[in-house]
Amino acid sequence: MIVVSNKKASQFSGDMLVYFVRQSEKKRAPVCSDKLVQERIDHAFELGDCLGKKEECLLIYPERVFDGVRAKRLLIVGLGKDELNRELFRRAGGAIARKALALKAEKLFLVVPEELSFPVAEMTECLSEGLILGSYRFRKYKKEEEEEKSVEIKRIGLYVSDASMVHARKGVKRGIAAGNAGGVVRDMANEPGNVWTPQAFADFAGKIAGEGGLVCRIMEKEEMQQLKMGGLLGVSQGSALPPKLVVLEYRTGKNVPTLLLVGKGLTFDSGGISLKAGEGMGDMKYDMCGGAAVMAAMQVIAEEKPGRVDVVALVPATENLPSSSALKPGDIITQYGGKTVEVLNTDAEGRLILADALAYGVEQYKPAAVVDVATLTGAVIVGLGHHRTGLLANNDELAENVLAAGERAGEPLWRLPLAEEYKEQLKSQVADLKNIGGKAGGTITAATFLQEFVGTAPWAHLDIAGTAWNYTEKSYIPNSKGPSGIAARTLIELVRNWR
């Protein structure tokens, strides 16, 4: 739990009292607000222990009787001497929480730095989103003796003046709603292949549309086929689980646009008859990470009831399983809307179920705007390893926005071209189209396969193959070998800066 608190930190008696300070640019101490814990600062800066660096944390264990501090533990946490920004204090918020949770600290007091020129509300969401996300931890399936359970932060006071006391409130709800919607992705994501099924996303989404007012339709099989979904059917029938076409709707009742939101839900792929080799293939049950960040952001979107923009969000979902009855290479199917696609390689599956589901909704909905999201290509992470996903857009616009909202939400993106020369690569002999372009531009020819389901809709593609799991170590994600929950909070600054 976070709130937002006039209490003074000299009243505060839990586990961990929180200051931030700056580096000096002059080589002097950092300076504190509190004048008891400066004494604190310059004794440990003449030792070299407090620079003030990002994320440097130091650790006091007050003297009641002289410190006038009545918690147990004082945290001193450092901000650099850079611009401030937003990342800033997500990072700072996640390295808190690090240290909270290997102290086993339950109780904590933040002292926000509002003599900084930063806005307080800013502040307090992305000290919040990085608080959450830095105590993510999946135990679901481990079983740990008593002495070794791990310690929940249950408490988490944020001190603000009384002048600042709406905008910090504004800022940490905001804050916790991105940041749980983090640890809804990484929860879906952690999730084996043997529970998180295509039912599972459709379960889900009839969960978050009961709670939130949420219009949900689940596709099943037999109207895909009426349908001609080709993609979907064509990557499912190895496996003995039905595919589920999941289709969320946020209305506002305005004459608004609508923003159409595609999420791949590849529950799990092992290549099909284009098998994978084994090293690495239990990763893949992350392949619907894009999915989950649809989901995630329409259960935000159902809690924040913005009113500028409907939302629709699809996500195809099955599994991609080698059987007698499985997808061949050679084999060619007809996607929805009529196109013919021959299969060369069934592991390029991600945009057979895609181009149903983007050809579809852009049909059905005639959005203003689309993004999807997917863990398209393992190319991507050759072009930008997993510090970056990549972007690609037929609309300058809608691309800059996306951008724009990466940067607010700490996950940058970083644009590719798309042009006409890259077709080339996707002519097939038999078919219209091919699913796979050779390993030359892989991202691209992918994204270029998936451009020929949106028409004329402006649309955006993200490919986090690279950042989904395995991504950056930042410290408000704890395990940057497991699922990193990308791109949700990215949706969801899209939403609430629509314009």
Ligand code: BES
Contents of the next structure:
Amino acid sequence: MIVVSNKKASQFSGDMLVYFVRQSEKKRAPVCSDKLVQERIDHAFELGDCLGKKEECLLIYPERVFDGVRAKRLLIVGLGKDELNRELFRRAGGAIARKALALKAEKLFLVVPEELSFPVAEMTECLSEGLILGSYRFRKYKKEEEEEKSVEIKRIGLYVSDASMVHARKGVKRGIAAGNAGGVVRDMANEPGNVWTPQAFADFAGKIAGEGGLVCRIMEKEEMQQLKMGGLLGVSQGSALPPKLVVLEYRTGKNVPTLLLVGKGLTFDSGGISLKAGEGMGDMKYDMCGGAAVMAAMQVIAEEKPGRVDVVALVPATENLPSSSALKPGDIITQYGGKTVEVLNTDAEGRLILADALAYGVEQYKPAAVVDVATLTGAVIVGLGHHRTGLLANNDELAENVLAAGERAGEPLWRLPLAEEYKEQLKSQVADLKNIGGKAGGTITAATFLQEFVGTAPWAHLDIAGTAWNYTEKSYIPNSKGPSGIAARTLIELVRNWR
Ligand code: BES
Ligand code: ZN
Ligand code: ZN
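Okay, that one was the form predicted on its own. Can I see the form predicted together with this ligand too?
Next comes the full complex, and the chain you just saw is listed first.
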């Protein structure tokens, strides 16, 4: 629980009192807003232990009689000397959360550094986000660690002056919503493939629709057959579990444009008949992270109720498994809308399920913009590594907006090109398209395939294969090997800043 408070720090008697300091220019100790704490900082600085560098943490155990401080611990967190930005506060929040968990500190009190020239609303927003994301753990299946499980941060007070209360409350509210959304994505992704099934996506959608007043519809296999969604049906035909197309609608009730969000909900990708190598295959339970990001964003949208845009989310959900009924290399399928595709590699399945959802969504909802999120290609890891999400778009304005949203969310993207030349690689001898474009430019040819199904709608595609897990190590990504929860916050930010 994070609350804004105007109680003085000296009255706090909990587990950890936190002050923030900037790294001073020249050979001076960092400056703290509290005089008595300053003495401690000066001392530590003389010993070379406290410079105020980014994410640097100095832990002090005040003597019981230490004037003015009744807290059990004091933590001085550095903010460095570079220009302040949102990510800095997010990382500071993450660093505090980790320290608190390591020390089993349950009650924290943070003195928000209002004296710095940075908006209090954004400071408190990003601190809250970092605190929540940084204290995330997934211990559900660790049955033998009962004791560890019970350790959690119970209460965090953020001190601000009376004049900043309103801004801080607003910031904290946003930060909590975005931070929790990241946690929701991580929770879904951490669930194993035998638990997080297409049905689980459907159940989750029903739940958030009920809570937030969204319209939810689960399209079943029979309707997909009537609509001739050959991509989603084809990929799912090797699995014993039926596919689901999850539809969630947020409506303002006003005459506003519609944003269509589409997320790849591949609950386990074995590659199908074009079977993947065994090593690391377990990670392919994360192939639903795009769908999870879209769902988590919808949950926040339902709560925040933006006024300028309607939002529709589609998550095609299925497994990709080999069996005697599975798609085979060489099979030809017909996507929603009638285009035929020669499936030369059953492991390039994401584009097949997305193509149906995109074509259906564009036709059905006439969106002003479309954004899809998918763990689509290994090639994006070759191109961008694990630090940036690949962005491909047929519209510069939308691309700029998505880039800006990612920047604000601390989820950087990098745009790759789309152009006529790449279409050549998708030409099939026997069908309208083939589903693979060869080694060269794999992320681009995958997006070029998707582009065939969005018509003229402004569209942006986020390839999160490199960032959904094994993401950049950060204080607020507690397990960088595990799911990062990426993209939900970018989508939320995109909607918050809509036009
Ligand atoms: N889900 C994978 C993409 C992926 C790979 C995500 C590695 C995260 C890490 C996707 O379905 C896939 O297998 N793509 C193939 C496409 C290829 C056959 C054209 C790939 O990238 O190898
Ligand atoms: Zn695949
Ligand atoms: Zn996949």
